[in-house]
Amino acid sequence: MRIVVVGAKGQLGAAVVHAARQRHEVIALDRAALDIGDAAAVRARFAELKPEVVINCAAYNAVDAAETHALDAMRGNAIAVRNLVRALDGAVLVHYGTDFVFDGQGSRPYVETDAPNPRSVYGMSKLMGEWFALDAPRAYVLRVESLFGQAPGAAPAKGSVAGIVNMMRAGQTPKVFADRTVTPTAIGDCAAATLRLLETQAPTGVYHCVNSGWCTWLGLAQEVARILDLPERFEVIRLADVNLPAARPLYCVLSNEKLAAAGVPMPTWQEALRDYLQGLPQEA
């Protein structure tokens, strides 16, 4: 396939890149390269390199920042996925959604036919991005969550999961929230699911693409511990306790069973950290 990765130099965009090269042809855009919020720009490129399938991994991350910056939130992750739906000319597009699209205060893990109910601006501009990815003809939106892992040459992994490693490895004690559940999950079993559904043509929709399991960040780090052997030693916080401009889930679940009933099951969070973890130079 002659796939297109915009968003090619973020934490995901590498790894889906590093993936898709082994098999297929890929072109990889950064920003630079292609400013996906600009719709003509997104025209031109596409009619030149004419994809058979586009990867979306760009977006505006800043999930604070979104509250006071709605705007530059919409045109990240709402406008720019509508310019690219726009330009496909029958390639399948691949575009990935966050568990920030639920309001976590469910009990049970979250299934694609949940009704979303964003809590945040940034929640908000996401699921805007999930509409206008699905008016595409053939479009897999894959909801992502907790990431974490570092594609070979790419830039330090950065995110919750690295930063905890990070300060644990460094003697440090960082702060971990006792009552956020999530499914972390490593970018490159992420990426080796986005093609499986690709090669063997899976039905399009709305998939949750997450490792397998849940825990809290307070369990992410005492496994982190486990596996690294090294003291647990910690800040135990709540949400509660702590004043962040954006809302976050306190619950946020995501089911993968949809996705292993298409022929892709996925490894358990812990197998994910093991492997990642293992994979760190001796020193940090």
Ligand SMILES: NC(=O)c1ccc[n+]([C@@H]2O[C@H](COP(=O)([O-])OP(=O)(O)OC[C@H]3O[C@@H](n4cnc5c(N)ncnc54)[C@H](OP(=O)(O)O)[C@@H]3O)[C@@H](O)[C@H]2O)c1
Second form
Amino acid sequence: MRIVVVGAKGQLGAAVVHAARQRHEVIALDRAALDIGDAAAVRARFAELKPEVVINCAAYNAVDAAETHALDAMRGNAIAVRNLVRALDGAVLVHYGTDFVFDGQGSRPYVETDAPNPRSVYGMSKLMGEWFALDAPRAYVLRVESLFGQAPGAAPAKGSVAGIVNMMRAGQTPKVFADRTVTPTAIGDCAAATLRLLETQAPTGVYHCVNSGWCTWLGLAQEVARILDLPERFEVIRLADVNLPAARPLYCVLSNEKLAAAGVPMPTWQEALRDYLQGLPQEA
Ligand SMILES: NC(=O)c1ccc[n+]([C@@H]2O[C@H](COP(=O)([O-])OP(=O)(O)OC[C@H]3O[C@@H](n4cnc5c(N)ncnc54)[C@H](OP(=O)(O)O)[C@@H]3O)[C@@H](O)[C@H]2O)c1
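The form predicted in complex with the ligand, contrasted with the form predicted on its own above:
Everything in the complex follows now, all chains and molecules, and the chain you saw is the first one.
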């Protein structure tokens, strides 16, 4: 397949480009090569490149800043997706969503048919992006969550998991939530699942593209300590203890059963975490 990846230098973008290049023709465009907020530029570039598939790894991900920069979030996460959709000209779109479209008040894993109810500007902007994406004749909206991992040759991993791991390896004491439940997900597993859906021409639509299982952030830190044989030294906090600008969902486990039923079973987050930690360089 001839695949254009936009937002190619992000954390997930780098993993998608790396995985797709093993078997497909890939044109990787970072923000400098294509700003997807620029409708005319998107139209011109796609007309020239004629992709069969467009994978959108670009996003405005500053969850807290979005509360005071709502227009930037809407432009980056919603209007930019509309720009892509309008320029597809028959190409399949893959777009990534987030667990933040849910309010986190549930008590069983969210499935794709559960009603979204975002509580933050970021979550609303990402939900609007999903709606625009689904306007495309053929689109996959893959909701991902708490991403971690290191693509070969990419910038050092960021995000909450990398933050906890880096602090623990440096002998520092990370703050970890005991009351936020998530499904941590490896970028390599997301990238592999993305390609499998495309290659098998699985039915389009919304999928929860996460590793299997769930944990609190405290549980994740405990697993890191166990795998790396480090002392369990954390500052345990609760969401109510911190005053973050954007609301976080408390319970945000996503069920990946629909993905498994489409022929894409996902490894557990513990297996994925072990692979990630074992691949890190010796020095913290
Ligand atoms: N990270 C997570 O834990 C998480 C959780 C849930 C959902 N997601 C979703 O997963 C997807 C991938 O996230 P990620 O963590 O890989 O993101 P990331 O590391 O923040 O990368 C996003 C990339 O998009 C680029 N970008 C932003 N605006 C752009 C524009 N207008 N045109 C072109 N490129 C643009 C950024 O470039 P600059 O660096 O130059 O800004 C950056 O390289 C996103 O849809 C995100 O919302 C991520």
